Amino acid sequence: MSSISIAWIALPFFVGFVIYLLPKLDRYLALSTAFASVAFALWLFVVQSPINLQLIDHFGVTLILDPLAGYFILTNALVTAAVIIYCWHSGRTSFFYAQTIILHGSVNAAFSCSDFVSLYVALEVISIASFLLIAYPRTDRSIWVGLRYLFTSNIAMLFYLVGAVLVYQAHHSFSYVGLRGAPPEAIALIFLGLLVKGGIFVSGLWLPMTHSESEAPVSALLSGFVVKAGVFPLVRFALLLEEIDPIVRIFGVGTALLGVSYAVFEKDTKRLLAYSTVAQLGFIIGAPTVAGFYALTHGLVKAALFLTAGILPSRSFKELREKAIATPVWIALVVASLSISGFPLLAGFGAKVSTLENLMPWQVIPMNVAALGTAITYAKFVFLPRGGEAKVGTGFWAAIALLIGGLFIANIAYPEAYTIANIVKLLLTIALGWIAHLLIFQQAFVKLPRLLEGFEHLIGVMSLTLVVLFWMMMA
């Protein structure tokens, strides 16, 4: 077992790699190394038991493989094969293939590792290859934007590596249950670092414009899995931890109501997408102990969601009501929207049901109104006309059918959630949620500030957050 994980591990790169040696098979090895962690991902399922993998000795240098690991894996896996897929005739070079594998590879290692040394090393590439293909159009726009990410991700990294030593300083061991017992600022610097990678309340405030300014299968990557390379170990340490667990809890309830806030409100479609993005990693990290299904859900949602927005004919909701899109297109965009909803039969029913079971007594409330909240936002694409004509690629509905098909196939993972009662209470949310968008939210013309946006503002952003983390630290 310890062989074939670290072959798997280490795939992703040989293959990068090869890709520059053979670029006319870039597309067929990059599909290849995708459902190789598909296959990887399934077979964690069926062996159950964690694989732990010791490295280095001295430094705990160690990689656990489980199947919290499995769903997060398969979620890359997927999104990565359909973003592939999408692009199969896009003309684009052996260059973005190698790219997309290594990131793939990348966010894989940042997914199976339980030490400090290994995560920050898996981050950083990820950052490389990342601003690599937010900036593969090489247009001024995509080059700034990929740079403003690229700057943002390492000074937060920064934060992270202090963090890491101090807790190295105090264990002599870079494991994360080195957690337990660290000073409170080594806790608190490390916890800064992965808030901002994985675009968690308002040190995450990065993602609304770089996900929505770069290309669509590029989105689909970020908001597929990319930004939960950063959510994955917090997601680790609140279950390995549980004075961590509250902490956690308390910034997933923040981050779903700050997403759902700015998305209600939102009339660009992939601005929007990006804020539900931020929405949606609250509820991952809202109930730690069922991160694993919310996040693959929400990667199959939401890439294909991105996917179907490079598609239409505009991002303005104003212009797209006035213009029909074609009903196959339309279709997608609903099963996407029902499924990220809570709509009964697709995977997100599931996953939304598990989440709001396993919320501690005060979590209830604001998370139940956070799920409102993504019912009002994805009734924008629910009501929007169809009919229209559209000229879409054969690449394009084989992702699709890629993405939408698991969302049938993985709700059959949580049969228990169909009981009357998670029906009703789920369908009725939907209802109110569409009719509010009806009665009140399509009128509105609410444009929320996007102050704390601003590239100058989101280092204090930083330093802010890292003060009041020191403090819940310390309480």
Given for the second form:
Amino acid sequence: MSSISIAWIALPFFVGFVIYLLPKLDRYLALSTAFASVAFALWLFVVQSPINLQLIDHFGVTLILDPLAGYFILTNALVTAAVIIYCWHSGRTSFFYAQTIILHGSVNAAFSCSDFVSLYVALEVISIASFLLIAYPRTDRSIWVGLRYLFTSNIAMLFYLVGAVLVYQAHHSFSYVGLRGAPPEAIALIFLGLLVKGGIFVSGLWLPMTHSESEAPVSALLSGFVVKAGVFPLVRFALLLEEIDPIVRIFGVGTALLGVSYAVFEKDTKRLLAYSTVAQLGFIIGAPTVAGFYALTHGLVKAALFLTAGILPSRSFKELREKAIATPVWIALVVASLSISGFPLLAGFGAKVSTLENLMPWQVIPMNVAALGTAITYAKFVFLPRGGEAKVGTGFWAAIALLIGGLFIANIAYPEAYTIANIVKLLLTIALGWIAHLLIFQQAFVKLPRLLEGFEHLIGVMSLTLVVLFWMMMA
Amino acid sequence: MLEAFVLATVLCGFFGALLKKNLVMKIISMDIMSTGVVAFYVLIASRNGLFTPIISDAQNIAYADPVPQAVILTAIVIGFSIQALMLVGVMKLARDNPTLETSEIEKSNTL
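Taking the form predicted alone as the starting point, write out the structure of the form predicted in complex with the partner chain.
Then the entire complex follows, led off by the chain already shown.
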């Protein structure tokens, strides 16, 4: 068992380098690696009992592979496969596929490790691979967007490193369990690194620009699973230490409300999707016990939405309302929008129900408001005019079929969600959201300031977050 | 005492990254910050002793802790490669933005 796990972790990196040697086979190699990860994740669900690997000594590398990690790995694998299929005929060079598969491998590593150093290495490799993918078009704009991402995340990871060594000083081990009894400043520094990396609350405001200015497939990768590499350790901590759990939940509520309030006023499709990612990450960490399933459904939906947004004739909702989009594309958009709003028969329903059931009492009202906000946000896609013409390649449809098909299949995983009360509640939320959209938000012209998204402010906000985190840990 | 100096280095680097206008200066500040972090690891490794942990005949010597040193070696390599990558990006950007002021680049590229 352990040798299979280690081989699986090493495989994407090995394939990444082989692609450089055999550039003709790039897409085939990348796609089979992604499907190997799908198989591995499914195998984790079958085995059920967690696999704990401890390499070298008590200060060595530790891995935990359990169904929670399985959900995240499955998300990663399916989104990677869909993006590779989407790009199949796009004429991208083998460099693109090599970086995609290295990114896939490093995110896998982040999902399976359980010590701070392995996590650090995985997160830094993620930064580098994402930067190379963002900057793939080689335009000034893409390089700048990539640079500010790399810079912000590297500064955050330096804080994280200081936190990691403070944990080591307390326990002579880098394992996650060492967080128990670690000094508050250590936890605050580690949290800062992960909050920035995971795009959570105000420290995650680098995310909207990075995700919206990248190319469609890269946005799908970033929103689908890359940010979850920062979120996943937070979920692990919350499940491991009950005193950290409320802090993670507070950030969940904060980021859900922040993301939703930006998203409902957004006039640009890709920025709307990026803000919605910020909000959905809040749902993931808002209820850490059921985070895995929510992450899976969100990853599939968001990747599908970003890929679809990439083929729409315009990015502005105003122009889209005047120009009809092709009906099949519209159907793909609507199915994805319904799933993320929590419509029954799609996996998003089960995920929403399980998250809303596992909230603390004080979280219930804000999280339901955030769910309503999600419905309002996605009503913008549902009420777009249809019936136009569009030339779309087969790669796009294959990718969408994989992602949306995944949503229908994942729906089976949680049949207990289908009680009358739950169905009525979520249908009511969606109906209210759509009415609010038609009556208020469609006409609303509010332009929220983008001040905090400025490069300098991203760095400055880190210092503020650090102070706030420190006080939260002390309290 | 040493700890205070090390943390001051980290903070100097951070405020440099925050307050400097020029992109190259920001990257250099980031390097200073990472130097501080490296020094912090070395300092913590030397809490119990200063000797290099290499197998030898000597007995009962207070060794430095090899684990943080090994870890920070990895971090140095990663930091170095990220910096190289960023400087390549800066070289590309410098062609159209010769002053490399971040506010100008941001204005012309994203808003």
